[in-house]
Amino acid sequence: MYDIIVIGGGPAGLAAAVEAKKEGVDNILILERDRELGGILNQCIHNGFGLHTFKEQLTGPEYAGRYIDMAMDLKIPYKLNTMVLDLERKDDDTKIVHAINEEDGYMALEAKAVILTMGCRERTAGAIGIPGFRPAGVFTAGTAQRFINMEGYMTGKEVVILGSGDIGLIMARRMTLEGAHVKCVAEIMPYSNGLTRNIVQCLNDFDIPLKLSHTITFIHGKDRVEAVDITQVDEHLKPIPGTTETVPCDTLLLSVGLIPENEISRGAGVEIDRRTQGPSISELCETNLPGVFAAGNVVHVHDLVDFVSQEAALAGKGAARYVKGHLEEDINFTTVNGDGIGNVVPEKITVANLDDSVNCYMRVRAVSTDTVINCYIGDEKIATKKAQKFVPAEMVNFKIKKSVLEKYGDGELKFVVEPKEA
């Protein structure tokens, strides 16, 4: 039996497996399905992480590096090709991994607690539904940048993305800079879905257009993209009639959302959070089910990878505690999304739990400046986070004094956006 199985070799797993081990549990295994461990983070070529954790900017490669190798330092041993079935707790409370490779064949590994660290997938045109027919040159964004920075393939020429994601700003880019002529970047909300800086780098410096408040109405070609047509959509994000352009081109690439990945958080048992489409976890990144945790995109989809091992160091310290028997299971607090905020995570917190404060990661509903975000205890306003503008592309970190929640003992923590006090 191991004392911690890690559901996935990306940046949370990895980072989840080093803290644990760093925490005193030396009985780890890691499972990963891909060729390599890194996750996500192989095909992201470009520089701009690390800055938060490492202090200095690296690629993707570089910064699942630096993780991968702590993991060989600590010596954390890894199954590689190897894909999770499911997840099932027995009475006695051991948990049981099924998980099938081709070296070992089907395989039932014990384990006394389990991380969750499976990450998320992307939107597909089938997700979306966009009229017209089926044909070969409509591509994810993550698909397309796998081809070119991994395998070496060109995906067109002629490109028009859907979608302001930072996937999407990024392979604008990247498609530009190997040649191809990216025709536009179509929007259908009235802002961004990605980083500020990605705009800038992404779109601006190579003067493409993004169009807000757009979306693709119809996909012509039948056996080859030859064109689209962008629609200009209302406040209730209905196309308007008369304001169709058609755009022809050989490449549609899809950067429209993220979905963590839950089949089998969901085949566990693991309550869900519907706001977050992720595992509800507690502040050391607990679920429902006690010994099973859960970080990183597979909880919500994060924007900064540094974020993602944050979090993730938090469920390897709270998966160590439990094997150890130290983590403390009575909840103090419940977080609640008020007026602005889409969603809050952890949903949960239990106070002696905490080394010196809790971290709580949001996302507003809308773009809003000459605001603040208020949280409440009743009607105690206990804390606040400022900021010149916030976005829904960008995750409001927002810090708590562990000392702060001592004085109230239990509760509700509401946050609400508001405007700023004159």
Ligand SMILES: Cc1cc2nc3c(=O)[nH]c(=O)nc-3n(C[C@H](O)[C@H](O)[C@H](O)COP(=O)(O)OP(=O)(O)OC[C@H]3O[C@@H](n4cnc5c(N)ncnc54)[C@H](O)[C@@H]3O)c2cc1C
Second form
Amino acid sequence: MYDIIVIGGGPAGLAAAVEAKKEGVDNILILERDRELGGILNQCIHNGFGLHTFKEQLTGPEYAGRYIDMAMDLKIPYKLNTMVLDLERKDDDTKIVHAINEEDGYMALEAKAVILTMGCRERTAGAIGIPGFRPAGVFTAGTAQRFINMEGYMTGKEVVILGSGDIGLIMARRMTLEGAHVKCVAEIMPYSNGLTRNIVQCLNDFDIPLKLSHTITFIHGKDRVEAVDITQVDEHLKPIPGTTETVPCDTLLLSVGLIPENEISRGAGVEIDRRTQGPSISELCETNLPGVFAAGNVVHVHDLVDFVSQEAALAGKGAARYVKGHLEEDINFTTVNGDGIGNVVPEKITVANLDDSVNCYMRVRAVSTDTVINCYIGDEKIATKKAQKFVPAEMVNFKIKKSVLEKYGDGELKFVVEPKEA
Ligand SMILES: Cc1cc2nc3c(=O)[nH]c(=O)nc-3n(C[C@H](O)[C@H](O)[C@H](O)COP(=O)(O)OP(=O)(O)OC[C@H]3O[C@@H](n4cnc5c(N)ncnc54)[C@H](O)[C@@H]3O)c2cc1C
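Show the same protein again, this time as the form predicted in complex with this ligand rather than the form predicted on its own.
So here's everything in the complex, that chain up top.
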């Protein structure tokens, strides 16, 4: 029986395994379905990773490489090309991980604790239902990124991108650098869903127009994309008649959202937060199932891998404590999304497990300036997060001190976007 099995060998899985090993747990196994460790970072060859963790601008493979080296130095075993199919819990609380690969065939691996780090996947054309045929030339931005950066295939020459999430913005620059003509990026919302630095470095620096409050209403072409109709939308996101422009192109890239990959979690009975679409977790990333932990993009979609590594290290620490029987399970606080807040992670907090504070990660619902995020217990304001601007694309990291929580004992932590006080 393994002490800990980690499902997914991306940055979250690697950081969790490294931390668990540092906490003194030896018998760990990482299972990764891909042909190498590193997860989505292997295809992100641009720089901008690791500013918080390593105080350096690394490329995705370099950042992943640092964690792979740590895992190798600690001699943490792993199996590649291994697909986890299912997770089961026995009555005595043993976990059984059902997995398969070419070498070992089908395996039912037993573990005391499991860490879920399966990342997320992209929303596809089917999910957003654009009218027209289904010609070649429609890709999710991440698939195009993998084709170009890892497999060596150029996906098109005349490109329109729908969605201004980070992957869409990064692919606008990448396709331009590879010689394609990116005609525009259309975004249905009145603001971009990407990091500001990506708008500047990936669109503005290359004069690629960003059409806010616009969406694609038709894909022309039967065998290959020939053009797309781009239409302005109103405040209810409905297309405005008479505003359609037909833009000739041979490729449409979709960057229309990421969905945490939780089929295995759901099958095992893990409680899913309907706002994040990921498991509800505690301060040490434990799900509602004792001994089952989750971290990284499988919990909520992160924009910075540094936060993924931080969160996953907590999962590693939590799993190690669980294996040693040192994890406190009594929940003292739950977190609540007040006005203006889209989601908050963690959803529950056991104060005794905290070192000196808890990091609450959250996303706001709309762009605002002249606002703060306040945290309340009952009617009492216990902490305030300030920023020049809050945007849904940038996850807010709000630290609450353990000593403050100890003062109140238990209750609800409610986060609310409010005007700055004069
Ligand atoms: C295009 C793009 C650009 C980005 N740019 C930046 C940036 O500039 N700076 C930055 O800091 N962050 C950036 N990020 C974010 C960062 O890369 C991610 O947040 C981070 O990689 C998520 O790590 P993860 O381990 O949770 O998920 P992933 O990296 O997706 O890893 C999950 C792993 O689990 C494996 N897996 C899934 N299911 C199974 C299964 N059933 N069995 C076995 N294995 C399984 C997958 O194969 C994968 O290797 C970017 C992300 C993308 C997609």
